[in-house]
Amino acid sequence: MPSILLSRARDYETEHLFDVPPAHLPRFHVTGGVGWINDPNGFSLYRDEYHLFFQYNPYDVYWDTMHWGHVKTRDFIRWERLPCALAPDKSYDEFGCFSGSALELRDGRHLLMYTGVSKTDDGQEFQTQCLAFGDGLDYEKYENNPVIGPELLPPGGSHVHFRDPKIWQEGEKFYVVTGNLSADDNGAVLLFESDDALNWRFVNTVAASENRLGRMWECPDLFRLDGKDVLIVSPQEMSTEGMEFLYGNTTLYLIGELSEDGKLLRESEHTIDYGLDFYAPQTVLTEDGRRVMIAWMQYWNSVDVRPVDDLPFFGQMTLPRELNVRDGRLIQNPVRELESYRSQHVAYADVPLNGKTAFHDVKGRCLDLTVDIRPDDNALYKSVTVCLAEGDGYAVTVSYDPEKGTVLVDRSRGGWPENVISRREFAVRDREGAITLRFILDRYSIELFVNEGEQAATFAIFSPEYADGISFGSEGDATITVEQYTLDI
């Protein structure tokens, strides 16, 4: 029987989600319909179909108390809304539900790990993992909520900053990670393992940021994939360092081995996303095995700005993406469901390229584009850049310097206020020249993949959707091969 707070909550989706017009929300990419939402949550195979839910305020376009919201999917696509599936109605949850994970678990049921957050009557916070089951629909609290409370932190953890679980099963065993704060003050992941995912102990601390690598370590995931273990988290007051790491908050990966005791041994770091609007992934592993992530396309520093002021929602999710581990990095490309979507395919190969130019039938801003850059036979060009959601004074600009070996994005006529944070430059490998830019647009966002994958970009854009032209425009002498295919979505 949902709680007072839960049948709220679903009353209020069911008269409000069709305030917002189909054509004011993006064709692909996922929302809550209406309020606010932020991190991913729960991203999980249940009964064959792939459940996400997510960091959910139902009654306004601004973060407040935490509900967990829920869509489903068979092919990341296509998403089916379902009612909220959890609200902040137990003391050990009053002041939100915040993030967490899924497993399917082998009884049938659909376990659901969160971390909820209470005060004392003096009003000290105290964060604790709590647990749900249900049938993907309709979920009941444990009654013996919390399962981790910070007797089982090491000793100084912080039990203020102690959150998002990300639970797992391997063979007759549970495991979770966890993001904590550390007495040194440092971010750190915990792990801990359980017979039944009801009693847990601490095992160790898996990594921290180790003074350098931001403070808080918030939403981690770790999985095995190509052989390699990979840690993915999410810092806060990440400090500058060169192209590779930004200030603020932002997202990182550590590929290495887990030792037998729980520690990862580090191998390669690098930033997960380089654009502006990526915080919080999570990934879920496919039935046919593949590891697939999706994150909040939000940039935190952001989220009082409000581009458009009549959409009453708030808030999106990146297009889910394929991941790989090759010669030390985290290889990312869109899902491969998304080329059943494709219609009216354009092609233009090997055209020579200095000053600006364009296709007539190259635009748009629900695409699959693909570009190809390569220098002249007879010398380095200085700049290639390819603009996009271009018309009546609004454009984002991408552009690589093959000098520099940078790929630099500019968003600042994406739609968006002057006092936001609107550009980014990051490495890219030298490949004398030659670059592969593909870009996936949905509406409001702008997606890009570098190099089949080895670095991805994301930024949310605002401009109004006829503004969809796409040129471009090279320094020298430069040919491009470009190949575009609308999504029929």
Contents of the next structure:
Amino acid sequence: MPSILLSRARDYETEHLFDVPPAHLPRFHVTGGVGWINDPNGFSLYRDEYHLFFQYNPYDVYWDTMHWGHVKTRDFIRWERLPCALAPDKSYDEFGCFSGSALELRDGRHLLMYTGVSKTDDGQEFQTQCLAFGDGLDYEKYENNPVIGPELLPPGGSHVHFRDPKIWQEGEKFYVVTGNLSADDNGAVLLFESDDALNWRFVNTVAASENRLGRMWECPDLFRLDGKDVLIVSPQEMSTEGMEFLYGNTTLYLIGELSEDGKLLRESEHTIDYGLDFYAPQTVLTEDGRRVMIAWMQYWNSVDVRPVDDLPFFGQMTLPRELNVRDGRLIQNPVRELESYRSQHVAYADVPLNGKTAFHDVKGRCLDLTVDIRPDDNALYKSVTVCLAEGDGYAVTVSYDPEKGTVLVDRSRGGWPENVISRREFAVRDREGAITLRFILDRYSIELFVNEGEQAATFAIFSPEYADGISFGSEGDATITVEQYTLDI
Ligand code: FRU
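To complete the pair, please output the form predicted together with ligand FRU; the form predicted on its own was given just before.
Let us now look at the entire complex, which starts with that chain.
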């Protein structure tokens, strides 16, 4: 039987979910449809479908006591809405069912693992890891929750910042990584193991921020890919470091080898997404063995701004991305399922560019667009700029400066108020002036994949949809090849 709080959330959804005309929703990016959403949770394969849950306040467009909303899909593009899965209805989670993960148990049940937030007698928040079992629709919280409490923390580990369990199974054993704040005020990822998913032991601290890579580390994920171990984290309070690490709440991947006792021996570390609106990514292993990642497409530092006043929902997810590891880098590309929604192919090959140019049929706000830029044989151009979502004073510009070796994205005319941070610049690999930029556009977003997925940069935008122009500009001689597909979703 759903609790009063869960029934209330479900009733509210039934009543208000379709208040939003489809013309105001992203076409293929997950949103709450009503209320507020943040982190993706419980991204898992269950009975041949991919389930995705999310941090969710159904009642308002601002963050408040967290529920878990629920959708599922077969192809990562079209999603079916399901009723709210978890409400904060127990003493150990009355201040929120925070982020977590899910897996299919061998007995056919769907297991959710999440952080329950309660308060100590002196009013401090207190976080523990809890379980719920279900059938893909309805979930029952485990009677002996919480299953990982402060007694399992390493010495000095914070019980106030102890959250976001990511669970997986290997053979007969279950493992989980969580975020934690350690005694020396560093972010850390803790590894636990279990024989039954109910009784857990602490194994080791997989990695820590080491007074450098932010403070509290949120939403970890750990997986093996292409012969390497990959740890993903979302650090809070990151400081800028060159052009690699960006200020604020950001995301990192650490690639290396996991030792026998569960420590990551790091070989490389990079930002996952160099854009502004990307946080708390989580991955799933697909039926055909692909590692697919989805993230919250929003920047914590701008969550108090409402660019479009009358939207009755706030927050969206990225397009799921396929991951690979190559040369110490995490390669990210849109899930291949997107390609079956491509229509209206338009291409312009080897067009000389000097100054500004546009093509009459290259435009739109629901597109898969690839721009291949090459230098002229004789001289290196100074810069090439792709201008998207253009019209009526609106525009988002993406400029490549081959001498500096950087890409600069500026969405200050992308529908956000002026006082919001809107520019990001990041270094890209030198390919002697050649660069490939693939853009995925939806009503409220631009996702950029550089050089076949070597780097990604994600931006939420809120300009009106009639701002659908695309143009190209260069200082100096360059050659561009443009390939555009409309996405028919
Ligand atoms: C990350 C986060 C998580 C937490 C959740 C609460 O965005 O702060 O650490 O579980 O959001 O909604």
